[in-house]
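A single chain, nothing else alongside it, follows as structure tokens in the form predicted alone.
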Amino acid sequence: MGTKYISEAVADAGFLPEKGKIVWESPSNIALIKYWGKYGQQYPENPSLSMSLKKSVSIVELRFRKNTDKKGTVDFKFEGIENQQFKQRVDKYLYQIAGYFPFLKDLYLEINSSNTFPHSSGVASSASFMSALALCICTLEKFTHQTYDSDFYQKASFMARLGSGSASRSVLGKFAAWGKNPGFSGSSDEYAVSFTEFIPENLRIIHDAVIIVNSAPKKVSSSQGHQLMQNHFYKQARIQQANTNIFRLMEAFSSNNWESISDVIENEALSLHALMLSSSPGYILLQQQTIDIIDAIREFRKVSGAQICFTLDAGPNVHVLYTEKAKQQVETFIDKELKPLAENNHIIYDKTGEGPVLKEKF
């Protein structure tokens, strides 16, 4: 895909008008099936699956003006206020994708990020935002255009990836897949498909509270983590066991089965952080009140039969899944038993969200 978006590449701004202004709304996911260790241009060593959600989400807005001397430039804002380390993070991007996009070298761009989550909330912000960011660059591109179809966030969420892996899977929404599989057909590496058609109609709104155990920023970042399975000894063994998770998933779903769906999403989450604690240096990002909210899931699951299960992302803070036949008999519990187990008593309650919205363009 990559030598065909340079060979159609707009070559400068001529077709733009003088200023304008784009804004997309972009949300994070959480990863059920996960992305772990990366290769090349931002590929996957295994295949992923996960889950956008509704209410966590990053706006980026993106304004452009050609008439002025400091074209080429780009100044960028986190939530009103200049961003260093954000920024340092948007001139590499924009640099790496300069090829699929040399009209850039015309313009000035302002850019600025807001979430309507916590930064170091256990929620995805690098996924919603670089997807947003992506989205705003190729809407740039079919500025004149008035609607976009599977091409176009197809070539968004390429784009997307070279950001952040998973920010490729937040382009399309609801359940999206990112990775070459075997077994499922149009599957790739270069960008996320669709999953949501594997998924039946009762289970396509999954709830996820977010239990926040620690808000401070992770000792070992995700891209150290990604690094460590270069020479990881069960690498191999990782990347077969993703695709197997995949189709036991693709399975479980099929037949409705929500205890063949805990189970394999559980798996995940615990194989990820066995990973971390199997590195070489070993790390641990799991805390006392991480064990122990997984251990009231489970006992809580036993006892009352409950459509619920947990997941992680690479950090200590607990992902609780439910669905909404589930969702008042969990949420009774989650305020007695797990709310007293959380900083602050500091819960995120989100659900499966629709994905991207264009929210301004002119």
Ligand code: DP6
Contents of the next structure:
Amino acid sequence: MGTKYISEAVADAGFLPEKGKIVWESPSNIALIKYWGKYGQQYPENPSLSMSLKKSVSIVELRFRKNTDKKGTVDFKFEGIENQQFKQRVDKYLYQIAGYFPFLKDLYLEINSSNTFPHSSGVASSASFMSALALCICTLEKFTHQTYDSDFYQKASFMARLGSGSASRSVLGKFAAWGKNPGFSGSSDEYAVSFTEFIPENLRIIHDAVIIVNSAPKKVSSSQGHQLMQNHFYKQARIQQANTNIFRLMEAFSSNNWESISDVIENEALSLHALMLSSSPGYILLQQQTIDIIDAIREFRKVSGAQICFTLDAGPNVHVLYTEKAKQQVETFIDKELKPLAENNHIIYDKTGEGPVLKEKF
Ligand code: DP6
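Could you present the same protein in the form predicted together with the ligand, rather than the form predicted alone shown above?
Full assembly next; the chain just shown is listed first.
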């Protein structure tokens, strides 16, 4: 795949107008089967599966210009303000993908990004940002095209993966799987593919209420966490577990069995944190309130029978997942029992989204 994209690479920017602007909005996603551990050029050690969010999105505006002394350079702003740390990440990314898009050397790029959700809120901003940026770059290459086909999205997912593994899944709407998985033909380590056809109609909208336990930046980043998997004592067992869990989750979805669905999703969340606890050195991102919230959710499910479960990202905040059918009952429970456990009563209400949207191109 990579070699195909290299051999197809467009050498110079002759096909582009003198200047222009592209804006993509792309969602964050929450993993149900967790990607944890990687190798080589951002290849996953295990397959993962996620749900795209609707309201938690990044908006990336990319302006380009040809005839200027600044060609071959990039300026980056986050919410209108220059951000050096972010710029370094963008520079590194553009350098990494330069072989696929050689025409970028002829352009001066101005990138401005913003999010609809706060930083460190338990919603992954690197996934939404990197997927929106990859979509902008792929759109540059297809600037004269009016519509985008599945090859375009596949390439964008491949490019998003090089920026952040989980970003590969954000390029697709609804439910997406990334990582070669023997039970799922068409799955790939290089890009994500849609998983939506395996989800029964009544579960194609799942609500996600993120209970913010702590909004401070994490002590240990996901990148460090992935690195710690390289020599993890449980590495092989984790790869096996994820492969088994994705298969179990496919079965649970196809039989529309919420008990099994929630069992696998919660097993994945707790296993992710168990891997952090047992890394060398080990670390703890869970907080007391995280555990209190998990206990309350499990107790509520037992007593009410409602279709609810939880998942966790690599942080202390809890994603409460529930079906459309359970919405009213669960939201009353969240308001009464979980909200008091949230930092400043902060909860982000979101749900399954349709995927990225091209907002402007001229
Ligand atoms: C726990 O995709 O943020 O959210 O590839 O280094 O950018 P990089 O890591 P990232 O890792 C996400 C880890 C996770 C699980 C998941 O989203 O599958």
